[in-house]
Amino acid sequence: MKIVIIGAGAMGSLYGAKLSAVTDTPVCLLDVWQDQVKEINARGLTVEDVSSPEPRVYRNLRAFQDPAGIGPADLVIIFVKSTLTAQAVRTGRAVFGENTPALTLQNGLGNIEGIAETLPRTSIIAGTTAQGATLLGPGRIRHAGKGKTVIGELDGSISPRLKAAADLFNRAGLETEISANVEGLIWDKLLVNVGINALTAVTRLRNGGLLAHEELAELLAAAVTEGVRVAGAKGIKLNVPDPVAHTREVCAATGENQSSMLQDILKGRPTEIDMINGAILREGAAWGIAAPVNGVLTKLVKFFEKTGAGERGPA
């Protein structure tokens, strides 16, 4: 199977390498960054697991900038930053064949219809993951914390293709599960994106580090409940009955993460807070829902983003 990974950050590298283990054809991984391109086609992909002492180096993958040089492929994972979804979808045209699927994997709102901007919506698969990684440098991650990947296609069906993919996965060491409710999947993930990303961008924390502190648990329930509230006006039936127990599990699950949100806050770069806190009071103001902590969480990841405080640390 040919697999072309769109987005070859943490997360892209992570599941490239991962798959590149169970694939005789190199996966490829297709992103602008030149640093990175160039590393993992001379010395390969190092991942850095916090439950292995040694890090292990994965070289069944090619690195490109110009998708014009992979052609169609068999699976394509998009792992964009959810405000480039529809321009990478766009500018990456050429991996997609006449039956290639199209997997987003991303955070936050809005990917299905940045994808389909593009391609039919009969080509994508949408899923979430609880998977934890860290960009240490180019040719270089660290996998954080394990959790489920979970994907389903758009009108609730189980096609062959979806449990091929799921099966992929799962040979690959990515526990994978199907779903039927796509709609309530992305929004069990973005209530846990919801609930830690901007608290750990803010307070510049791993995210086992907000349970660490009474205060900031409490901030993430309510910011968290607030999205409930959002998803419940919206008729989104949830798969997660305590949405709130959920997203501290998942923070202790992924204790030693660096979330993509403080990474990117870290390292000057714009964030998918609007993606991610701001849906939250976008859809809650939709529907007359008061969102108040989301709003306070999206404005104070702005001030980082415009001022650069989170490089700089406390003053």
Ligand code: KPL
The other form holds:
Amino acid sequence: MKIVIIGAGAMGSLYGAKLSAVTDTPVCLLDVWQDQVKEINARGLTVEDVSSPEPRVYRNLRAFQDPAGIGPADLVIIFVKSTLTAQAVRTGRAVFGENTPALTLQNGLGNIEGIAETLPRTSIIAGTTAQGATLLGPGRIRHAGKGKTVIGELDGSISPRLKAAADLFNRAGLETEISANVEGLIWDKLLVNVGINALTAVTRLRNGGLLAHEELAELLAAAVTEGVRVAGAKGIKLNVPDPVAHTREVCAATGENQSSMLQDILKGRPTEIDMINGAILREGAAWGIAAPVNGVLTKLVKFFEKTGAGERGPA
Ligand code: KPL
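Based on the form predicted alone presented above, generate the structure block for the form predicted in complex with the named molecule.
Okay, now the whole complex, with that chain kicking things off.
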């Protein structure tokens, strides 16, 4: 099975490495970052794991900056930042054959719509992941938190391609389930990111740090609760019975991880704030639901996007 991953950041690299251990054909990683591509092709991808003393080097991978050299894949996983989804799929068009499923496991709202600008909606599978990974430098990541991957078809069917992808992920050690409620799934994960990402970016704490401070745990709960109200107004059926408790669980399970938004702020990169807390604010306004905590978090993260990590120093 030929797998292509668009976006070889922390999460794309993690899934690429794990899947490369169970595929005969090398997993192809597509990314514009030249140093990452060079390093992976020269020395493989090194994964440090918080639960094992020795890092593991994965070599059944090929990295590319240009999709022309790859050819059509059997499965494409999209892992670029949600701000770049539409553009990345357009640029990577050549890796999608007529029947290639496009799987998005990205954070935030708007990824399905971004992919559908280039590909038919029927080619899209969506899902979420509670894995946590940190990019340490070219060719090196830390697997800093384990959690479930859940995937589903947009029409709720349990298709053979969905089962095949779930089987493959499970064989690779990425615990995966199937869901018939993909919209609920995306909102379940959105609410986790609403509670964790901006707060960790602002405080520079690792995910687990949010639970150690009462004030932050309260803000986490307030931000998620606003999101739950918006989801309710939109008629989204969440799969998670208690999103605040669930977010706290993910915080604990990925306690050692720096959230993706904190990593972005520390590296001076744009964040996904508009697709996460900003999305709650926008959707809330459309449905007449106030989301003041998400509003403040959005503004603070935008401030740090402008001023950079230097203001507070590294975490
Ligand atoms: O999705 C994540 C992220 O960092 O974006 C979590 C689950 C919060 C792990 O850090």
